[in-house]
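Starting off, we have a lone chain in the form predicted together with the partner chain, written out as C-alpha cells.
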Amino acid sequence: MREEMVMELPAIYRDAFRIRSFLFGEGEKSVCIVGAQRGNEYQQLYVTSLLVRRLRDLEERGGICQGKQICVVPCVNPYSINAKKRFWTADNTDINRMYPGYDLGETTQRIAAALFDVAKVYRYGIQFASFYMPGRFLPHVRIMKTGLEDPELALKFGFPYVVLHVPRPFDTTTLNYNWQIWDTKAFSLYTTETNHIDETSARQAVDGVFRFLHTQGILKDRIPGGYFSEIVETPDLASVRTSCAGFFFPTAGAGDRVTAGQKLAEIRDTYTNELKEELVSPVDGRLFFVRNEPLTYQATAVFKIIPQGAEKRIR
C-alpha cells in the first residue's frame, strides 16, 4: 500500500486541507474508489476504510492481479466531516456538484478538479454516494443513463438492485456523470445508511466491490454469494407522499414486500397525537426507500416502491 497526496491546501486557521489516496498494486489504472464527499457521509467513509484494510491485507498476500492498480480515496472532504457540516464549511457548496472541476476556479471547483484529475484516468470508477433525503435504502448500484452506461457490468457487484437514473440538469456536475463522460465506467453504490454506520450493509458493500473486482480480473479471490440483481429505472419507482404533516411512524421497512392497499405508515398530530393520515401502498411491490425522520412535512415522498413487474433482468 502506498499513500499519495491528491491535494493539500493551506488554510489560515485550520490544519491544511488534505485529500489522501491509497494505492494497491502496480500497472494499469484499473479502478478508483471514492468515499465520503460530504460531511455527513460517515457510512461512506467507513466502507472505504474497510476496503483499505482488506486491500492492504490482500496485497500483502499477493491477492491483487499482476499489472492492476487500485486507488482508494476514502474522503474528499475532511474539513466538513470534522466540522460536522454537510457541505463545504466556508460557503456551503457541494463538491459533488462541481465536477469536472476547475483548477483555477473557486475552492470546491479546485478540490473537484484535483480529485477528478486523479480519478478520470481509471477504467472503473466506484463512488459511495448519499441521497439528499434522510432515510434507509435497499442497497443498490446506481448508474446515470448518459448513453454510455453499462448496466450489465453493474450486475457483477451482486447487489440486490441496479438502478438506472435519468440525469437531470443538476446531475451533470456530479462525479458519476463526469466519470462516464470521460470514458470511465462509473457506479454509485448506496448502502442503507449515511450518517450512521450500518455494519451489515457496509460489509455487503465491501463484498460487492471485491466481487466486481474479481470478475474484472483485478483481484484473484472469488467472493461467493451475492444477488442476481434486478434492474430498475427511476421513473418506474412509485412514490408515496404525505398529504399532511406531523409525527411519522412507518410500519414497514426498506426491503419489505408490500401489497396494494397495505398500511405503510401513520401520521399523527404533533400536539394531540391524533391520527391524521394512514399511508398505504398504491401498488404491489418492494419498499426501496423509507424516510427515517420522526417528523414529516406535507407533500413529502416518504416511501419509494419498486412495483411488482418493474424489475428487469439481463441474463
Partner chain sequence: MTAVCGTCPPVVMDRFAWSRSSWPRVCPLLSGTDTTVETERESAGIMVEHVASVELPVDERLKIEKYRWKPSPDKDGGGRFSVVTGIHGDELEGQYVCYEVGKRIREHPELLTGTVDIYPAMNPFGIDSMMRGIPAFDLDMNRIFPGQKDGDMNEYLASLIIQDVSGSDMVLDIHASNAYLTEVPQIRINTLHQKELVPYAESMNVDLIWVHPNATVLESTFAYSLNSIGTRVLVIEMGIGMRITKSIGCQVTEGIFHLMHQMGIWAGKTGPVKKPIISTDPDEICYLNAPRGGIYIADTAAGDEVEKGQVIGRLVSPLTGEIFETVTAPYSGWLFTQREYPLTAAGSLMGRILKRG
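Throughout, rigid core stands for the largest set of C-alpha atoms superposing within 1.5 Å between the two forms. Owing to the predicted nature of the structure, the values given are computational and were not obtained by experimental measurement. Residue numbers count along the first chain shown, from 1. What changes on going to the form predicted alone:
- With the core superposed, residue 66 shows a C-alpha displacement below 2 Å between the two forms.
- Once both forms are fitted on their rigid core, the CA atom of residue 269 lies 2 Å or more apart between the two forms.
Can you swap the form predicted together with the partner chain for the form predicted alone?
No partners, no molecules, just the chain.
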C-alpha cells in the first residue's frame, strides 16, 4: 500500500486541508473508489476504511492481479466532517455539484478539479454516495443514463437493485455523470445509512465491490453470494408526498412489502400532537426509500416505492 496526496491547501488558523489516496497494486489504472464527499457521510467513510484495510491485507498476500492498480480516496471533505457540517464549511457549497471542477475557481471547484484529475484516468469509478434527502434506502447501485451507461456491468456487484437514473440539469455536475462523460464506467453505491454506521450494509457493500473487482480480473479471490439484481428506472418509482408539515411517524420501513391503500405514516401537529394526515401507499410494491427525520415539511417525498412489476432483469 502506498499513500499519495491528491490535494493540500494551507490554512491560516488550523491544520492544512488534505485529500489522501491509497494505492494498491501496479500497472493499469483499473479502478478508483471514492468515499465521503460530504461532512455527514460517516457510513461512506467507514465503508472505504474497511476497503483500505482489506485491500492492504490482500496485497500483502498477493491477492491483487498482476498489472492492476486500485486507488481509494476515503474522504474528499475532511474539514466538513471535523465541523459536523454536510457541505463546505465556508460557503455551504456541495463538492459533488462542482465536477469536473476548475483549478482556478472557488475552493470547492478546485477540490473537485484536483480529485477529478486523479480519478478520470481510471477504467472504473465507484463512489459511495448519499441522497439529497435524509432517509434509509434499500442497498443499490445507481447509474446515470447518459447513453454511455452499462447496466449489465452493474449486476456484477450483486446488490439487490440497480437503479437507472435519468439525470436532471444539476446532476450534470456530479462525479458519477462526469466520470461517464470522460469514458470511465461509473457506479454510485448506496447503503442503508449516511450519518450513522450500519455494520451489516457496510460489509455488504465491501463484499459487493470485491465481487465486482473479481469479475473484472482485478482481484484474485472470488466473493460468493450476492443477489440476482433487479433493474429499476427512477421514473417508475412511485413517490408519496406530504400535504402538510409536522412530526413524521412512519409505520413501515425500507424493504417492506406494501399494498395499495396500506397506511404508511402519520403526520402530527408540532404544537398540539393532533393527527393532521395519514399517508397511504398508492400502489402494491416494495418500499425503496423511507425518510428518517422526525420532522417533515409540506410537499416532501417521504416514501419511494418500487411498484409491483416495475423490476426488470437482464440475464
